[in-house]
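Take a look at this single chain, the form predicted alone, given in structure tokens.
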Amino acid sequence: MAKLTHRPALLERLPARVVRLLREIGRLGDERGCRVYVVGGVVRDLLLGHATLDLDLSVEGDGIAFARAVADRYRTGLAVFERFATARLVFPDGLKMDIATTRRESYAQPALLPTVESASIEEDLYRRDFTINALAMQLNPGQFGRLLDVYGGRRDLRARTIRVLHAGSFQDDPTRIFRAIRFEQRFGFRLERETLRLLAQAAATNLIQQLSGPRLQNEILLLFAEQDPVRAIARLAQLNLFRFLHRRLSYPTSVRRVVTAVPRAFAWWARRFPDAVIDRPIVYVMALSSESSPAVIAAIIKRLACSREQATKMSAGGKQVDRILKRLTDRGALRPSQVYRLLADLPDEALVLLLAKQVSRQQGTRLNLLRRYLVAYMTNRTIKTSLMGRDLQAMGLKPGPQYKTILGKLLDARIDGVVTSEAEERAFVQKRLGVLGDC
């Protein structure tokens, strides 16, 4: 039986502009004669006092019609996506808000996409992944903000606790497996027990193999872009679920020991660098293959159908990293154009994991060092030489090879401070290296 609560002011915590949106959204579905609900993480989050706008509606009739209809009225821009009923929107100020309309799943097999057809809002909610979750409030006038809790969701939510709908739940769709550790750790609850039992059985089967890389990249990114996902790698870890990225994927204590230091070496980061925009879920799967070959790194991109940019951001994180920072710190004091040519080819990310590989061996001065390094670099890349290839050619050199050895040799002098005008790179070039003499 549904529980039926009317709470228009938990929907008056979202901003104003959203609350006027939904209202008017709620008189669009009267007009067209159907009932309009928003469900999901943005119910869960206002009942746990948080504002979100992880807007999803549902609509008992014609979703995709609906959508249109309201795509029509705010001029959004609107995807569908006939095969499960829902249509994305884009509004001009840049919410977001997929509509649906209500409906019922089935599998024909464990893992694969589900099979939709519609249903009642009371269904609808049935076939979500958790309790929690499967909460909704209704828009239409009258009506606007009145809860509907069919499963105990409000219950669970009061006991910090994660609960499946149905016993066949991981088994329909393994992704609910991260999620439910995704929602346990963000959240500090715990898994109801037949939930754990449930989760446990299906993580020990093969169901995740059989997720597609692109489904499985999504479950894995979005719980490594949590606030602090540490604990949720370890919940991994002790669910042996590294397997599905690679069999020979392990974690020692090495290992984490580096995860563990990832979120100090972000804090500095982001402390020195703020415009510095980093991909801080590939740093934690970085930071997870650190101790890899590149055998293993780059079976981990294949099985994650990573693109062409995260490949590179995460091939350049193996143990090409730890021989960098043995160069870095092991020596004595390194000229600023020394830094820069042993940094110059990584990503931003990999000189994150440069610094939680330093942090998590907990040597004060090398990491001193190190950071000073950091900066010098962050700074010094942004340096360019005056003069170029064409001022070379005027200069009498002829082209070849040896323009990018000349070019290079002067960025380091004017990385390094031994030229610091145009008028000193042409002497620098014409006494340094001879360029008249070769001419």
Given for the second form:
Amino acid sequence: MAKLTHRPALLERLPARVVRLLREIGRLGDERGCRVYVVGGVVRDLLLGHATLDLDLSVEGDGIAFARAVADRYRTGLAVFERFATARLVFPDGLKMDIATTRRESYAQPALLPTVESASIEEDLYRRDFTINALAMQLNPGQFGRLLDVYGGRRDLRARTIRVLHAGSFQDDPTRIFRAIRFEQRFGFRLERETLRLLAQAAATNLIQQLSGPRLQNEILLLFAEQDPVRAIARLAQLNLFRFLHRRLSYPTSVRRVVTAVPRAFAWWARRFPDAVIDRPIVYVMALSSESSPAVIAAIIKRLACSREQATKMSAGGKQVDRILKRLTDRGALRPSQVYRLLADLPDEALVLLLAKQVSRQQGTRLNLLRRYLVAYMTNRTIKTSLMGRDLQAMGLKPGPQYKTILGKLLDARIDGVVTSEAEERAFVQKRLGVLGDC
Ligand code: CTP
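For the form predicted in complex with cytidine-5'-triphosphate (CTP) instead of the form predicted alone, what are the coordinates?
Expanding to the full complex; the earlier chain stays at the top.
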């Protein structure tokens, strides 16, 4: 029997405009003769004392028609996914809302997307991943804020436990393996014993291998986008889950040290370069594969169906970062232009990885040197020469490959402060042309 608790006060913790909107949507439910609920993460987070604005609504009845009615009334953007009986609305103020028909799901084959059939809210909650996410609050007037807790979600929230609703949950949807770890680490909860056993059992099979690249990528990047992914990564290692990125990917102490150093590298980077935004989840993937060969990294990129941009970043990681780090920190002081040449082709994510590697080595003096180099490089990389190709042409130099050489040397001279004005650049080039002419 469904447990109902009247808790309007909890919904009132959402921003006033959202509460108003939810009340109006509840009234619309009554007008159209259907029960409407807010479900999943919002309810969980409200019970945990946080207000999340990722609103998932479930409608007992025709969810799509209901979504269209809401979209008409509030002039929202609307995207409808007929196959899944869901719709996404974006309100003029940017608020996002998913509206779905309450449904049961059946999985024709494990790991593939399910087929859906409309069903009661209780069945809709039963198809969900964990008890803490199988909670709903009704929005219809008179029932506004009524909590529907059929499967012990509140008990598990109190006990700080992640628990599946049935034994086939991970098989139906192996992304739940990653979701379980994500929620466990995010809230500092524990996987309930039987759930852990089922998870380990599912993880030991090749179910995850059957997930498509984009779905696996989504889960991995969501996990790595959490506040503190380091513990989640340790959990993945403990469950031997890296093999799904690549069979040769492991988690030796040296890699663990780099991963553990990433948050410190981020903190320093964000303080120093607040405008240089980093794709943080990708840095964790790079840290994980920081001792891998280019071939292994290429295979991971393929497995995760990475975009070209992600691929470029990830390919800049790996062992070559060690070579650059060695050249930066092993010898005496380098000229600013030498530092520039070593770093110029690297995406910022690889610069953070470089830093994390050095942090992990716990060599303070070299770390300070590297930080100084990075600060100088980030300024120097905006420097441009005043002269361009057409100026060289006007100075009588025939177009050809030597343009690149001369302009490169000119840029180095600018970066090193050897030349500081256009006039000095001209003199610098003239001198070189003289040398070239003498040859
Ligand atoms: N859900 C599920 N199985 C999945 C994905 C989602 O059962 N593989 C259900 C859960 O009830 C979840 C809801 O769909 O609460 C919404 O999914 P999502 O937005 O991904 O999860 P949230 O719980 O909102 O998580 P987050 O706080 O990370 O947004």
